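Only one chain is included here, represented as structure tokens and corresponding to the form predicted on its own.
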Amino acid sequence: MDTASLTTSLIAALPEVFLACAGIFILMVGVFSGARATHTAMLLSVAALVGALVLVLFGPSRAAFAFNDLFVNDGFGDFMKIVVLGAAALTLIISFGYIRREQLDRFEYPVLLVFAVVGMLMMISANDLISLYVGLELQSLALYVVAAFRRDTLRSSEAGLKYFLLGALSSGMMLYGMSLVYGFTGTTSFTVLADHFAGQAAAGQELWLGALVGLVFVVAGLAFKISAVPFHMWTPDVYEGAPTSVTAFFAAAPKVAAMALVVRVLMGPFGAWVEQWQQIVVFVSIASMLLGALAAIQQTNIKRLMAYSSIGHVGYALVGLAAGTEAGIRGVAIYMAIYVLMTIGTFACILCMRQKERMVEGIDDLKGLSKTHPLMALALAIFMFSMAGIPPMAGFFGKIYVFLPAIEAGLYALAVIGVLTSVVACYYYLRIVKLMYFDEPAEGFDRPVGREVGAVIAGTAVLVLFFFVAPGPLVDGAAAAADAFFAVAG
């Protein structure tokens, strides 16, 4: 690669390059900062994430393809990167007080999250099976460590070990699938694969069985990353065992990046074979919605409940992908953005669940919260109503935008099952509201709520509650992202 091409490629990947360099700088600052290393590293990490967000939004014009077509820039990628960077910054902000109180204030924590986000951005812009895998593993290696960050707690160590072992298994499955795709097509480039399969479909030829099996293995590996059924088994244990601030991060940013990657892989190189992979996505979507709705009913730990809830929400997002249309991709983008708001707001509330200077996680600990912490109860009720899909909350519109494309694509059974599972899921969401407003108060939570946590709770609650007033910016941005995706993929 000559100097001009290298410069063009570096500018194309400027947010990723900036964030990677910032992570290395923060690591060095942390090493030499002494007692205030963690606080300094946290502030710099948030600033770095915001800086990368600004570069995505307002940075110099970037080439569509870079690094010999390993890397792609388009409106879809930019939209998803904005959601990921925003989610990561917010989860770091609500972690400030938590890691200090729980004696987890080590400067490596924010540095690991920054490097995980670099991997996520690379995943979103991957245009080759090799760059896909590099980004995925960069994210995963950092997340394996933070899952077990509380080294003196058995649950956290167990969570990290389970995540690592199952993650290694999923990576092996994905690599095997990639090798099959490469073996039968002779390329790993998404662009070349898309042209090859489009020509094959136009000629009326069948997709090679080996390439189809490879696709199945690749989708299985990606399904692990979004915790979709039947590759969800790690989610409840890791969510419960990991430190709560880490769980909040797991539930938000990596989910968006992995969902963007699933869209990129299926609608890009394999876009000509929608009917081949659509049945896989429909099955995974239905299974995830059913498990998320039914398994969460019996949960007594709010972090495990949120784990099963996230599995269900992945199923709803996959409804839009199953449609295989531009409207479906727009629905996925809208749903994931709304999901991030609801999830971060809910986990900010969970981080406030402290009694006698220790964290509590029981759902019954929320009894009578409206009498002891009325504003927190109001915000949590808004998030629960939104997750249940009750109008006029944002979650209702998110489901509308994924169900309608499925109906337009003739996937009536999938849409009906989605609606029915939403009704079932209302039980455990509304149960939390009932406990907060109609039961006698349990022991109240410690005061005060940190200012940064309170600001995030208030901001996300307002956005979720009043989304219907001005949905235009998000809907228009998602529509432009889907249009740009198909323009580049086409």
Given for the second form:
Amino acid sequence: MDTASLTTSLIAALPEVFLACAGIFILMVGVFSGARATHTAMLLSVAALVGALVLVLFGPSRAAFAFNDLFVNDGFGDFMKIVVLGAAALTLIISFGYIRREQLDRFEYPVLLVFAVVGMLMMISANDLISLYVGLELQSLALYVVAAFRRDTLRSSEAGLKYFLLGALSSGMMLYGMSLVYGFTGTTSFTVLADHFAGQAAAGQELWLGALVGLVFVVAGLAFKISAVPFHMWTPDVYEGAPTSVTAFFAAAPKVAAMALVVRVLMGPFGAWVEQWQQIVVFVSIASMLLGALAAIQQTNIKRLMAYSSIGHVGYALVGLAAGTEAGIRGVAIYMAIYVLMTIGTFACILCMRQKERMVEGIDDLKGLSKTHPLMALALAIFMFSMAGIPPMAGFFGKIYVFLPAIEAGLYALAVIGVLTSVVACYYYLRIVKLMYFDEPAEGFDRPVGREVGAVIAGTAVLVLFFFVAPGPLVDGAAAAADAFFAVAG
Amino acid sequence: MIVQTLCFYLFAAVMVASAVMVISARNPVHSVLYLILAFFNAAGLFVLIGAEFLAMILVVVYVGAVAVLFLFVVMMLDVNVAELRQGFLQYLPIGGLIGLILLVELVMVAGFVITAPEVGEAVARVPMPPPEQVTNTEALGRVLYTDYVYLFQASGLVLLVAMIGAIVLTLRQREGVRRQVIAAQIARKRSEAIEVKDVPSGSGI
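Next, report the structure of the form predicted in complex with the partner chain; the form predicted on its own has already been given.
What follows is the entire complex, opening with the chain shown before.
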């Protein structure tokens, strides 16, 4: 690689390079500034994430392939990067007050999150099995640490340890699958793999059994990262044990990045073998939707409830992927963007659940919220209606955009099960609304809720509620994402 | 050529012997020391086949870091050797079985290489520079810092995150620790440190 191609490559990866340098800079600022280090580092991190977002949106035009084809830029990647960066910035903003109150204010917290986001961007732009793995590990390692960030409490340490052990197991499975794929094809590059498999399919040959086994292992490892059933066991414990601001982060940005990775791996190199992985995705999707709907019913802790809810939502997003068509991928992109909005809004409300200077996490603590905090109750009700998929909220459109392609692709059973489980899921979403509006008020939550949290709640609630007025930008963006992706893959 | 052969047998014999000593030595510290000896001899074998980079890495990483870490751990833990050895016979069948499977697999691999050498060629598709012109350190460096510079830098970030994580999860600011502040020591003046008292003769202070 000569200087010219290195320069092109660095410009192609400008958002990632900028964010990585910013992370190191914030680390230095944190080390050398004394008492106010955390506040400064948090502000700088939000600024860095927004800066990277601006670079993705308005930066110089970036080459499609960079770093010896290890890195790819396309419309799909840009769309997912925008969602990830926006989600990460918003979750950092809503955790300002939380980490100050809960004595978590160490400047390494935002630094680790910035590095996790760098890993996510690398995952989204991976065009090689090795760059996929390195990005994934960068993300996971930072997340293991922040899960255990409140190291003095048993639950947080347990969450970190559990996440670390199961994450290492899934990484091992994925590496094993990758080694099989490499062993049978002699390459790790997505581009070469896609050409190879497409040629094989065109010649009417069978997929090699070894490569197929490798594909299954890779999918299993990825399913762990998006916490899809049957690899979901860690999710409720980690979500409950980790500090709430960390849980909010876990539920938003990493989910999107991992889902983008699943789409990229399955539609990119293995795009020619849709019928091989379709049945796996259909099974994982049905199992996730069922578990998300049924297991959440008896939860009393709102963080656990959100964990099961996120498992269910992953199942719905996978419905679009199972279709394996351009419309399906557009559905996945739209669904993940809407999911992130709803989740961030809900977690912003959860972060306000404080009584007498202590965080509370019980669903019963929400009783009568409409009398004590009418606006927050209204926002939370909007998020719950949206998650349940009740029109005209955004969540309803998200579900339409994934179910329609599935029906067009002939996956009727999948779509019917999806609709049925979302009816079951309505029960626990609407129970929260019932608690807030029809039960006698319990003790109200502490005031004030914090200006930035209030702004995020209001903003996301308005977006979720009035999505139907102007769905254009998001739908067009997602369509462009799916289109660009197919152009590159095909 | 004869020197090479002699060296090979020397390194191989010492390595096998020290490997046996690793599991049979009574003192765990001796075990670790024998492990280091085994690593050094393995490095010698690597040099003999022209893989000098692997040899250096083996010495730097395994002897310099891993084995020294083992040594510290073994010396800090109070390991009771007699207790550890109690289950030796109990685990012998399963251990022997695993060893036997490994042996069979090794023989099979060697058999394939001898009987069907074309299987190995199918894997080696990556173009390699001719070994007469470049050393393997240079060849590795050339791809590592050019074709794979992205992964190289990304791995660096992973290690940085690991380091930050380890510090975050273990560093504690303890109260009442007296640290040496060299600047304060140097800046101390005679007037701050000592007091001259005029002691009248025949009585104490």
